[in-house]
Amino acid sequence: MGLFNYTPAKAADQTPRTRSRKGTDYLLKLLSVVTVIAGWQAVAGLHLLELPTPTATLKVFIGLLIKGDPLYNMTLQEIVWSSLQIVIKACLLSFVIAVPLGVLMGSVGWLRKYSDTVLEMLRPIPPLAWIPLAYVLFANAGRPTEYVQIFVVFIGAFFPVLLDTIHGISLVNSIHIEAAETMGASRRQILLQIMLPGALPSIFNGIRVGFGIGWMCIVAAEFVGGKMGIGYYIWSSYSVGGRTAEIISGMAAIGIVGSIISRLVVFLEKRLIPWR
């Protein structure tokens, strides 16, 4: 075991009171879903809006999962996967760049000040505002639409991870760093064994937010241009007309996949940083 490594104390077993509280939390979550479905059924039953009932929508949703959409000859899973592939590629690329850059900017004071102005100018620009410029930049690429979508998702996921990494590095207690320096730790040891582990909770928060924004960006980018994907599917279902259940099914798929991604990141975070 290295000088600066440590094993966090094991969390105490859950008490009956804690388990009871968790049971209440699950019940409240279930009730919230039931409330939304009941409200949906009530609105659909009044026939004030062109809204299918939850039962009719569920029937279409299951049909899309099992048989697929006859207009596109694809299942809902295949449609979602075509979008998810873009998101995974773009988000992983943004994380690989944003995390090391954020660690560097957070630990080197002059670099943080040097880049702060440019960062604050670029950060407020919505990812979708980059689409026209991206089409110009990738006009001569072999698959311009795919590159544009990757670029837009990259922009959307990049800044949350970068900023949260910088913030996480700044939260590391200077006393720990000074103590390590006093004990003869090198700059590399301090960075890898103190600063980076200390920033991991903030980094994972940025990754979770980045994935969420990236997932939203691909849907919006497919509205503007694309041959297939969940965003394109929803928009084309609207263009055809009379396919409200298919539109809602696509929206439900977006929500389900987004929730799964968020939970996977949280699961990975708990495994990698159990001391949080």
The other form holds:
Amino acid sequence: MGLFNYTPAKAADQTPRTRSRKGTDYLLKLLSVVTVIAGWQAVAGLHLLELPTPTATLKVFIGLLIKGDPLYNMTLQEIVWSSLQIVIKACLLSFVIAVPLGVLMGSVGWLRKYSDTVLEMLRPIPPLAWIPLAYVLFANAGRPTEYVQIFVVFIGAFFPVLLDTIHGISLVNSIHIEAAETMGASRRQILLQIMLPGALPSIFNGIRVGFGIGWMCIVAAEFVGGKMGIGYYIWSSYSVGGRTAEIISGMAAIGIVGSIISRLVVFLEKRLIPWR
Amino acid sequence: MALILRGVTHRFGETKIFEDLDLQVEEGCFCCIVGPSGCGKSTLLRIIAGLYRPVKGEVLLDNKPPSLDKGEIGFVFQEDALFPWFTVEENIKFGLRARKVDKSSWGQIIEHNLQKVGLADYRDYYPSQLSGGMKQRVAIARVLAYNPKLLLMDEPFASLDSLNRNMLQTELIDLWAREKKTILFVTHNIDEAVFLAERLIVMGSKPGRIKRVLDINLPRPRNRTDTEFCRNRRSILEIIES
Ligand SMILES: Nc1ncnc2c1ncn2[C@@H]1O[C@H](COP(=O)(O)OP(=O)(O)OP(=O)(O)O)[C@@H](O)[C@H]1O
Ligand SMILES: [Mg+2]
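After the form predicted alone, can we look at the form predicted together with the partner chain?
Time for the whole complex; same chain goes first.
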């Protein structure tokens, strides 16, 4: 008996408890979805609001995925993809600029002070407030609408990434920098091999948030102008009238894509930060 | 590497840490530093390494002020200073790259130094997968790998169990006897100090100062149960508590 028998007994005792907890968690998640759908069904069924029922909407949604929308001659995936392309372009552009800038601003004191005032003035301006000015600025460009949309998404994604990168650099443990310095590491080596990896978890958080905001910005930017994309699709579906199921389907697509992006970034983070 | 401190004064804001501190350590000396917590032992090592610049006074290593880019110093920190994003092997490589050690010899150096600290099988582990004691061994291997002339060790064995601690002490003494490095070794453990040191620096606090410098002339290998050993330990304890 003694020590060796005790440990497995304790372990066996705990396993079912955690498993049943997981079971309840799962049930709760399911229940929350069921509640929303049941509420929706009640509101629509009793004609409290002019809403299509969940089943009718699902039918339209699946139809949009398979056959597409006859008015636009496009499937829902194609519509979403055209928005997504712009978001990917704009977000990548913004990360490529914001991460190095954030690393520099976080590690070079005078640069931080130099740019702080301007950034603090620009940061509170909502990305959408840039739309009119952007149309003026890109009026003579080849495809003004696309440029404006890229610009607005860029602005939306830029600040979270920049601020989280700066924050991440400030969180880098000074003992790591001191250790590198006593080994005679160069400034460049410290920046790339100590500061950057030390800040990476925070940078990834910024990228996740940045993508999310970028995805919101594209929808709004497409309301205002253009003849493409998911924002344009739900807005014009409203203008046509009587297409509530299409509007809701579009909204669902926005939600699904947004959460896929966020999961993808988290997945990528786990792969790129194996040491945690 | 000979070390000289002259009139070193240091403050953090308004708090005085050292006032006019003098110290000389000859080349090849194994020097232990003991003193109450907060008296400035870690700060002293950082000043010697050139991480902090003293407010007044000078530090000379072989007649030159300490310079970080030469990497003549191996610093083993009191805190866990391994880079968590690098594996054990990559941590050692960082120092070799910084010191511009010839790349063709890296493999052998890493193997050799990990063997020295008994972690040859852990090359590809991340620090988060190691125990506190194992991390400290890697930190020592990382520093030994680029062969610095002066070793500054800030309570390197404090987190080890006594068996491992005794083993590493013996290995450190062997290394020192073989390679005649100058070593400054901070410890809270009198036993450890008497076992290791040729010279013992007893520090006092408020402000930090050097209370006594003693030579420990016990023959090596030293034996912790020896009557001479115990007598030394007792008299040092009396000096510290006085
Ligand atoms: N970066 C810093 N800024 C301000 N004060 C500091 C800093 N580092 C240390 N101090 C102060 O300086 C004094 C000496 O600290 P130090 O870490 O050198 O002590 P120590 O002798 O190494 O103590 P311990 O034995 O606990 O490690 C302490 O009072 C501490 O509060
Ligand atoms: Mg200390």
